[in-house]
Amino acid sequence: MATLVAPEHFTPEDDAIVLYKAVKGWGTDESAIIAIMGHRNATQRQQIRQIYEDMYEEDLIKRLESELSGNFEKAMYRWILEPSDCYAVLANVALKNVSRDYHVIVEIASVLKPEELVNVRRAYQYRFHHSLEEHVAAHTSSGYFRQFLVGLVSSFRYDGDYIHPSLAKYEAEILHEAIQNKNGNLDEVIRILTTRSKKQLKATFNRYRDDHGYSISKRLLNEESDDFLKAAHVAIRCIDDHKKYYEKVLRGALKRIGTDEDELTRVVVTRAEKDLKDIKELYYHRNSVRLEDAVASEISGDYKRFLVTLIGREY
């Protein structure tokens, strides 16, 4: 379930008439640019902008950016922009840097359903101008994890219900011998987890739990894992149960020293209209702290007040 609560009716003029208030002449009223934005969904969000430009002639992004700062604007920067759009612009950041950063391109390419990433390839075209699998391509080292990741990206999965009981058997020891045993074909483990749908996925990681004991990802990791391993890791993850993936890496940014905004900002601005309060509570439940509460003591600022309430709280 989402922790956005957003109005049944208002009216976008109004919103935009608050907004522009809010950010001409000297200061800027963040209080009223959170008690707008904190609470619009993204259709809500994107007529606002709409609106705003038709009104003002400037784009809502522009000077928003113009007017905020630090990872305030971060967030509200990536919390307005159109949801693919937004997954486009995560995808080009994280391939900066994709030696630290290619699990959002996995986390992205892996939770989404097959039709969104389709919508986020043709935002990333149109944006950068070169498609999302050219520049993971590009950014990546050569062997299977560049293999790994293209076919992540470029994948559109069968999304319905149908689950075939023996092929999960067979795949799953394909995966238990090429990934435990290190001594199978890596082709056919980027085959089975890039093409397969995500039920079938299941119930291969369920059959490899029933036959071995233990799960797939338990024993994928150790001091001799490499990227592509690494990165396969993240996929099972997000497959299997993105809930717990997500809450795992809430606990990460929060719990590290020096919180991790980046991590922290993704997570609450793209699941806030679609699980964040599950994630809540199973982050509740393994750390014995409300995410709100966690939140608060680590950041501070309109950041804070911003994130806080998409979370789902007032502050």
The other form holds:
Number of protein chains: 2
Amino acid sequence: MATLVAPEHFTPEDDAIVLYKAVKGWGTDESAIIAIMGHRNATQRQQIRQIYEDMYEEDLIKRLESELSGNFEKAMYRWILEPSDCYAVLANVALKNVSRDYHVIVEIASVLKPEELVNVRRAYQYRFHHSLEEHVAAHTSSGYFRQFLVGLVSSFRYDGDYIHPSLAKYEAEILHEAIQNKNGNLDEVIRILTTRSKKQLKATFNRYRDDHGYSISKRLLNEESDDFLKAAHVAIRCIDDHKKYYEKVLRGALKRIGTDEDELTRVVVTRAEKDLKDIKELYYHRNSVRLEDAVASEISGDYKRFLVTLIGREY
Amino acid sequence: MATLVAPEHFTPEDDAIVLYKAVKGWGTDESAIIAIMGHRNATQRQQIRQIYEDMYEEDLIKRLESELSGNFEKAMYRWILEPSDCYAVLANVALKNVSRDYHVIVEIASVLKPEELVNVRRAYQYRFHHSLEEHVAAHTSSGYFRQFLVGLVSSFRYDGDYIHPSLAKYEAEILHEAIQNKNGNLDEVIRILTTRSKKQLKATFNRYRDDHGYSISKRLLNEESDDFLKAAHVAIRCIDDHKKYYEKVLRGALKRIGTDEDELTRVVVTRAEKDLKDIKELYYHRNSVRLEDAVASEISGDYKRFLVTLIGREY
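Since the structure above is the form predicted on its own, I would like to see how the form predicted in complex with another copy of the chain looks, so please show that one next.
Once more the chain from above appears, this time first in line as the rest of the complex follows.
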């Protein structure tokens, strides 16, 4: 379930007027911006953006970019973008970062529904004049890691209900041989993880659990794990249970000395309208601290007020 | 330009009535079926199919399948299917054939526009409960050939106008080193051919021609060429100039002792509504025989009358 609280009925013209008042002249009324934008769903935000442009002949996003700053600006920018476009920006930022945040690429490609991923690829091309897979391939060196990443972002998985139990057993063994015993065919691992439907893969992961007594992601990583294995780990976690994956991302982002704001923003902004409530519950269960309290104690100012609003609580 | 001659205005109800009369009772009026279906575009055919089902509570395709036979039935079946669905069927037949007609897979993935290919992948899943790339991967053994085929069918290329001339020069050299001199990185060949936009690739192929004095596809194949090189050859030809590619497919199909009807049907059915007129001209230019005459002398009966109608001439 979502944490976002948005009204069923709203008047985009009224919102545009309030937003215009909040940004015009000297100073900016951040609270007014948060009060509106923190309570509008994706469709509503696009309507506001459109009406605002019609009424004031300027792009609301550009205006807010020039009025806001830092992590608050980043979060608001991602939040106002149409979701596919937001993912396209997140993917591009991840590719261009010196830290090469490839896990963001893997996450987007593995968590989104097949049709959603196609929309992101379309949005990516519109914005960057290259295909997502083209940029992924150009930013990585050849080998299994690149083959895997390109395969993931190019996937358009079958999204129906058919599952083949015997295939799950067979491919669970291939995965076991290849990654646990390190003597298998990585080509086959890539084939399985990039082409099988998510339901089929979940059946395969469950079969793995049944046959080996622990989950496939459990003993996957050690100190020597290469980029490929790390990416496979993220993909498996995202496909197996993306809510648990996101809980861990949030835990990691908040536990660090110096919060990882990019990670925090990404999860909150992309999940607030989808299943952040479930992720919140997992977080509380695992950490005995409420997510909004953990966030509120780690960050501050408008950024804090905005994120906590998206998490579903006013401060 | 298309060869299909279809009326601007038509009444699907009337067509359905004629078709019903043509199939009901003993015997079938093939001429009546050809007279209608040989002159309706894709949208019109779908309308007829829908109206026919509403009026007679049976699927026109299934009815025709039971009334017609042989190559005529095959051609009519493919022709009546919605185009994405037709490509899905063609791809699946190619994968299941003992002769493993992988060039059909390469052709579909390389000739279609990016958005069309996504539609085919969607249609494939709807019909076969697996993704196209899943079946392609499962039907091929690991290695470069599979990586290339999966990359091609999974591609969603940038379809805009931006081209990078310096990239074209750089990647033309990579292709030259890798495939002509056989000492390069095939990973890089796969990256270039599966992720770059078609316009970018055409610029690369042109650059290749300028730098080396012959086209990249010219000296690509020899007696020892493996499946990967053969597939690369088809992909390059389809991307560089798919009309010339189709002319050659037709030439090959008609020149064989015992015409290759599958190849002939595929080209006519998939191109009649698009650019078969241009392909016809290339054919005449290359063979000094008109395509419709060559086809008419190689095949016979209703199959001949139907194909020649699609090629734009009544017999």
